[in-house]
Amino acid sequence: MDFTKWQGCGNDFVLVDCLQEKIKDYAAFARKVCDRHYGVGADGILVVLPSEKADFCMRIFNTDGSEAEMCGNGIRCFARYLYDNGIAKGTEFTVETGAGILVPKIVTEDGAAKAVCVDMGKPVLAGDEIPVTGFGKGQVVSEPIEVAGKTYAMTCVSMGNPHCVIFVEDIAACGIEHIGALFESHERFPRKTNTEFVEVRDRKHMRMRVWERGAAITLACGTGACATLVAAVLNDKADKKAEIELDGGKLVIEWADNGHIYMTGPAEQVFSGKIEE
């Protein structure tokens, strides 16, 4: 079976075209392949497949072989791999996702691809619709909750996928080693949530460290970028347009006046080989 691995901002992935390919146990593939020492190590597969409703369908399945609704870095490698093979016809193109329908750019400088630009739709702010447990169909913003014994002010964002972010005055001590897992499994959060730790540099520039739901510390999470900068402007921490700075890399944000939310950063192709299934 041929695949290629991506990596955008560091959150690496195996992409299968299943239009050529065909597997058979997405979530067992899934566990085998991201193995970093028995399979080719990634945080996740991402598959292509065909769409009654968009241009392409995408999947995507963490390491453990849970699917998640959502992956920001993982739609940019997606379409990246699609415009650089050809098999998108122009620069943009629509996605189905678990999220809905979403609408990658490929934006070139001189013919070349430098970077995908993803509107992300308009991010979920009500309790019930996240989910998280207690609020109905109010915002949970700067709300207490409890992790290992100490309060936390959490402001919850789905963004298609559900996201729980703590902002804290030094990221280097936020022990997301240690609470990451906790945040994940906790009661409130009925479908389990991604977790950002979020220091505020100034109001366009903020640093994040992430844990992700099914796939524990990762460099970068895209949909966790865009539920921090709507988290910071819900709380009057940023403006609408920041970068956010992650383990791998940088993302620009931007919760634009229609309601949307814009996300740019890069995508690269980082091999290309075959594994048996």
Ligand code: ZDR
Given for the second form:
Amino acid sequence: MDFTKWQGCGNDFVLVDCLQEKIKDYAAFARKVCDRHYGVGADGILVVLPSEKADFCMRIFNTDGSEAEMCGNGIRCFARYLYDNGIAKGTEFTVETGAGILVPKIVTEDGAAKAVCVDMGKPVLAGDEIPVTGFGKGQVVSEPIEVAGKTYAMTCVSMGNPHCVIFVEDIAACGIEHIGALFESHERFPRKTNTEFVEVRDRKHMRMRVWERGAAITLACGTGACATLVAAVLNDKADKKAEIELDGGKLVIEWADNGHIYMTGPAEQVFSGKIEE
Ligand code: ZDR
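Starting from the form predicted alone above, please write out the structure of the form predicted together with this ligand.
Time for the whole complex; same chain goes first.
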């Protein structure tokens, strides 16, 4: 089958257009193609599907075969694929995801795509909807969580998928490679969690590293950057619009007055190819 390989801030994906192709077993296919030694290599796969409720439907599978509700860097790549190939009519369209119907908008310069701005909808803050156990419908803002004998202050946000944001003094010393997996499968998170470690530089700039559920450390996380901005505002550490620097690039995130989160950043096709399922 034909595929294209994409990256957004170094978070990379294999995209298969299932308006044309057919995948029998998404989970097995994701595990195979995402493998960096025996496959193409990617942090996840993006699948383009028809939708009855929106212009298109996006599904995403992590490297371990688990399905994610949403993917911020992925939806920018997904949107640009549809625009560059003339499959989407116009620069703005609707995409059905596990986080509801979202609206990407292609930012163009002389007709060519420059970046993608996505209306990511409203963040979900009720503990039991994120989900995080022990808080009922209440918000989870700077609450203690014990990991490997140390107590951290967590702020939890769902952007369709679960995120646990930890503010740290020094990002270089956060120990993400040792503790990321322990957060991911901590008993507080019934659907596991993505975890972001964040150093606030000033009210408009933050540095973030991510341990992704089902994919471990990646160079960037779009929904994680959105969750980071929300967590920083809830803790009064940042303004409602800020630039977030990830290992693989920068994203601008805004929590607008209508309550929606807008994420703007790059999406680039790296190559195309053919692979057998
Ligand atoms: C973090 C992510 N790459 C993004 O850009 O939003 C999404 C990938 C899905 C994530 N690993 C999950 O929620 O399982």
